[in-house]
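Only one chain is shown below, in structure tokens, and it's the form predicted on its own.
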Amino acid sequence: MARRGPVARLGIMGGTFDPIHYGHLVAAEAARTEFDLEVVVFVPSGHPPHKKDSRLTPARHRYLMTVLAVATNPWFEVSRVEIEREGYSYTIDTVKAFRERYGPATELYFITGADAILEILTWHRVNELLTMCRFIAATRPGYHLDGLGQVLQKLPPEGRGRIHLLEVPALAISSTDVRERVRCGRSIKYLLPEAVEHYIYKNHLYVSDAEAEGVEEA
């Protein structure tokens, strides 16, 4: 799953990463600076329940975006555990196994947008899976929190006290307004890795279904 021997604190750093971008790869950069983790685990989805009727990229063009985008940093690393999962990818199954592939001794950290932890109380068995790890929720500048604060009443206060905000500048950029960008023929350069630029246009990724389709055919 991820590096061997002991580890005090791990980021897990969740989402489908369709594609991955700089906002992602500086979120978990500022998450290891700012919460001192040892090392930040990418852990690209398999079937998430909250997009059943959205359309994901194949899940090995997922995984080797986000390979090449954390290459270069020694602290991040990339995890097939979601991908190699059947059925839905609940985040609590995911912790669960780290946890079991860690001990009880590293603290976990799960990063995630604060768009996602607008969500939380819908999450699979929310109120166990907050005791298992704390939550960093990345956020832009000028993002509006009074709906976070809602959100965050209705937990029990042992479990609000373990999520943690980080303002993070390049949240700006998105992986939806990658995936339109390319299907309009418009630039992505300086928003995401170049490697991933490259693999993105070799692999004629977001493009139309039917020029997928003749993609895929030839």
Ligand code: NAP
Contents of the next structure:
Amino acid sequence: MARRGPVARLGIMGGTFDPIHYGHLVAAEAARTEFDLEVVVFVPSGHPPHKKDSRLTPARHRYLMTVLAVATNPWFEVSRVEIEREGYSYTIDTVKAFRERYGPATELYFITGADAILEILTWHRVNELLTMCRFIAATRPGYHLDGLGQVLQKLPPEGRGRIHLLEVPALAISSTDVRERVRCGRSIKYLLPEAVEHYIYKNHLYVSDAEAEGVEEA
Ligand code: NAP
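Output the form predicted in complex with the ligand next; the form predicted on its own has already been displayed.
Everything in the complex follows now, all chains and molecules, and the chain you saw is the first one.
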């Protein structure tokens, strides 16, 4: 996991990152500057509980692409905490691991997509989770917030106040679109860092379900 030491505010950037793209990177940088985070640790999901039936690219590829993507930002790090943990990747276990590592004085911010936060009521031990960290829900401009508003109303007021919205224009980019472009032979240039683009082609990722090297069940 990330460095030890006194950190006042730490961001935990959770996502599947299949693959990581500039939308994720711009969102993490915006969260860092707007919430005055000292470090943002990217945590590629291991076995997401909500993706039991979907096919994910093996964790080692998603992890390595994330490492390549953050290499030039001194405030960004990558953690293997979820990909090394057995069983499903519950966010509460991840946040607990960071809490143990950094101690009670560090304010933790879990950053992820607003669409993922929309499902937060279904997350494992959500009320307890909301006492352990703040959430930053990254949205693209024009994102319809009604659904999220309804979800937030169902949370206890103290939990609701711990979910913050962050508008990120670059989130018009999506991993689904990147995968589809590769499958169809269309360009992915300027949607993600060049090192990640090269990694995808070198490892024949996203070419097709059958061809993608070592694609595994989630
Ligand atoms: P997802 O359902 O695949 O993604 C939903 C939307 O959010 C997509 O548009 C996605 O865009 C976007 N997104 C995902 N991660 C993002 C990020 N870090 N920054 C900005 N946008 C992001 O979501 P997921 O990636 O599987 O899960 C997101 C996080 O929530 C993970 O850390 C996961 O472990 C956690 N989670 C926990 C539980 C639980 O504890 N029970 C349940 C569900 C999710 P892209 O496809 O372009 O990334």
